[in-house]
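Starting off, we have a lone chain in the form predicted on its own, written out as structure tokens.
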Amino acid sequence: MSNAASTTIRNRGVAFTAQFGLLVVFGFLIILFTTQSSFFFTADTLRTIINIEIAPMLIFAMGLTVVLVMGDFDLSFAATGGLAAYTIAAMVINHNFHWAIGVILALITGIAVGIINGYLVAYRNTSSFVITLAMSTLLFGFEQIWSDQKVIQGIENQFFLNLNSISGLWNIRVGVFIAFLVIVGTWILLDKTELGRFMYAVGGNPEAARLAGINVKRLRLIGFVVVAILSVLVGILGVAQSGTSIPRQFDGLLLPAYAAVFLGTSVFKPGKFNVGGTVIGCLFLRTIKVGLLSWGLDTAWINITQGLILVLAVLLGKLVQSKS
């Protein structure tokens, strides 16, 4: 085989690992769970999967993905989901206001909180990292203050508990739909308009995209405002699927939602953020963890896999960009 067919064969190896590496591996997990298993590939297995705790996972990482798409991070999502959900929660038993204005004043805290990183980073030339680390410490240390560490709970209101709770169709849950929304409206933004091409050239290199007349600045104070809004969304979907607010409930889907982003870049657009990539993360991810727990293994396990799968996801990424 002369020199240029074997260059060819490695790049186009090369290229369908980048693009579909993970999907062989999700492949792989499934059909290895199964074999191992009896009931994971049932119907009530998947259901398992898509109903529970994927929403929320899927909705914050919809949010993630757009302020990575321009080089920014947001560690306050969690914080700020959390704060919505008690504010619902307090509103309606605390204080005997219809949930519409817990929803209000949630979504007003959400909006000024985004505003809020959206300004240090952009417009103060801030890290990200460092100001949303911060308004995510200010956020719980507000929720101890007002909650004074205590569970909400008893919410009656039907209508509301409805909203994530009641059966759809195949018996998923409505807040599944709704993430199903937020993944449309996300891929459109990105993916079809002006103003996601704007995104990613911003991510791209920043100083290019001013130079081309694009309003760096306010693109990236976009970004935070729609994760803080999407943020408030999960809060809003889990007060009502449980009628119950939990200090810090959100807490668990820091890591995975990030986790869920970054081992998207390895599938569709390697080496890009993309929303595509996002939702198969967040499956995978998923799939991973009920598929552990059918053979029984610790939650401590759990993650210490979860761990090192997104470590082997993010070097061979790396690889497969050094070889590309």
Contents of the next structure:
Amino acid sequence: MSNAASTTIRNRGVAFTAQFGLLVVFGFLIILFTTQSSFFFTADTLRTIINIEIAPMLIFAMGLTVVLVMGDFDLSFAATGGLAAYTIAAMVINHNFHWAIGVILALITGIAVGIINGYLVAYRNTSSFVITLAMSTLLFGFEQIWSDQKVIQGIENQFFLNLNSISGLWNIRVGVFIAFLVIVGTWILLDKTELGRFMYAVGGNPEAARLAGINVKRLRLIGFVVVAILSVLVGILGVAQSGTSIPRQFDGLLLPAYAAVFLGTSVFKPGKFNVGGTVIGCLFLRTIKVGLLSWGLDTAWINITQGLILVLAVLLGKLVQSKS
Amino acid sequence: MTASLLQVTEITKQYPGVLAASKVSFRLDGGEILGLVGKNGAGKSTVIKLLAGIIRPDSGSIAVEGEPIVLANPHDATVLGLSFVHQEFAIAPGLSVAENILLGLGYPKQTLGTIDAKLLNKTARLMLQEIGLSSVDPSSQIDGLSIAEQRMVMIARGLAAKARVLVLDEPTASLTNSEVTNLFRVLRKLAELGTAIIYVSHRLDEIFAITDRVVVMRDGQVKYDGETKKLDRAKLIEHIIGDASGVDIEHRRAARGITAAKSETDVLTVRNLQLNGVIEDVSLSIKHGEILGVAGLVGAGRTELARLIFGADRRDGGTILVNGQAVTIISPRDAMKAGIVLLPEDRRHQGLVMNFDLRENITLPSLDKNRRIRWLPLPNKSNEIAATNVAIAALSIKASGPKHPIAWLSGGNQQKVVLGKWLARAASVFIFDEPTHGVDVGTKEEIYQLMERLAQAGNAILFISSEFPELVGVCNRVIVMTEGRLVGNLCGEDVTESKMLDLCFSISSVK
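Form predicted together with the partner chain structure, per the form predicted on its own context:
Next comes the full complex, this chain leading.
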């Protein structure tokens, strides 16, 4: 009897670790950084964590979560976002169009990229990994030719720049609030709608999903279009932040976004991609980066730390899954 | 007294909410064929998994030739000479038959360490001859073999591993009569050579035909352990279900007074259905309240027929009418809209999402029925839970509740979940493809009664089965398929097992 009771307690412990282990580590880290560095837990540092990089990473990671839920990869989102940013900047500065024309053009291009990815992967039954890698290479090549690898700067339309300026609310960037809306939207999509349930079913067993009357191909295509549209949004925010487009602007976010989403599978719903987990993953990686920077460590060590954490988190997730 | 080859002593395995095995003890001697029977969820699979080292017991011990052993993983079991052919056995696709047979047992090597393909194929060929499968080329790809042949290859694997104990879980599923006869011949030969065999099956005829001794499990416990010849069918069923209420399937037709359907109007009409090379010009119709059986041997095209009607595969020709109206069906979605649903043959791969829980699986095709606001596609959890509880009660699914992980359910209970998925939808045509495959006697009867209830409510039922006695026991009418064609239509007193078999072999014998 006591044996059974201790088993139950152990199972509960395992379940708790599975769902909230990463959160505990996160809390511990914040305390560590705060005690070890006098200027970590200050309004300025918090703002740094939030204002720089986090919005594009969160928005990318949301799109990525949607496709990964269905078992597909998308490696082209950074390129799509970069091209969108370049398109807007080029339209305004080089061709003297209204910024809205640039945004519309970027959106059309982005949606086309999503449809082509989705069509080739879902309807032509090709590997999403290969197709989106190819798409990414293709888009970068196109951007290289078009931009001649030059930075475009000098957008001055105040309304456009206000899309991602520092807002009056706690001096937080507008983009962060937009990212928040994207998070809520993705959460509603995946966790609250029939579409979301179907998407998880497609990821779990596409054939059973199809035989349950779900249009699997269309759903997968929608996933790629969602990623593409969100990537364009990142592009828009990127240009609006500084009025500038840099070639391959979002390359550096491709792998961190993946890391965050996979890290997220170790929180809330163990072993499953989920919106809450992705958010924690993003914040966690960002906090570590800022925290280690505040200790004066250079980026090489930050990369090493983040890599190790990802491996450990995934291992922990697996371990917990096999125990329960 | 010498120690038994295998001795299981008081092993217990507890899952959250379920006591899967409770102080299970039995022994097994060399050369003995032991039948392990029981309802789904009785604990048979748990015992097999414990022996295979897939799961570990909470308490109790296992001894081989008197030596206590610890089975921490499947490799330990292989090393000790325990070999398994699981119900849903795993082949390594892409490898040859020979490579599969000797997988993990050490391929013969040449001097440089590369695989000696010649010797490998030669060894494998010997094994194949041993089990009467000499027609199969050991160098051919295993994916190209039929399921029955693949199962035999897995048995050859047991031979190659020089198994002392061979465990077969539902080995005759999807095997034809002659293949079953051949399997039995091989098993007897193995037993004569001293191999001990554990034979798990729901087909009681086979238990009587092949086993020396029977262990009956119920609710995780051993309820009977004795010689097979001291039992008769009725007694065995009584041990399995726990009371004498089980109706013997062969007498079911008479007992239930099943006759031709009363109604004259067709619910489902299929005309000239065609899938080139697979289904040739099949026409059929099912009336209100009628259960139409489809008999045939493996490969006769029955599953393909079901999938075409359901839109799971694209047909090359033919029309489908529901209640007299022609319907366009090019996807399962279209079929569902037209009121047709399919319970697929392969529940794990086609029926269930294994990382979903019970509720999510049950409500998957009927989420639109569980909305809070009818026009808003947002599933309502409390509606879903209510619907799931209805299904759990209606089908007496053995689970702790709507949150029970689907992977933890036994085979028969998983099948009930697949059934439950479709009950919530308003459908008028139900296609059941081998619904009782791997399901115990008690659950089988529950499934028959469910089909009868659906028929009485005015629906049309298409019932595909390889077990002809159950078609006799349940169907108003039976059609017989051979090589993608309809070769017979049996009504009333003509619905007998021998007439079905006759028709099954009619075309092949003419050729």
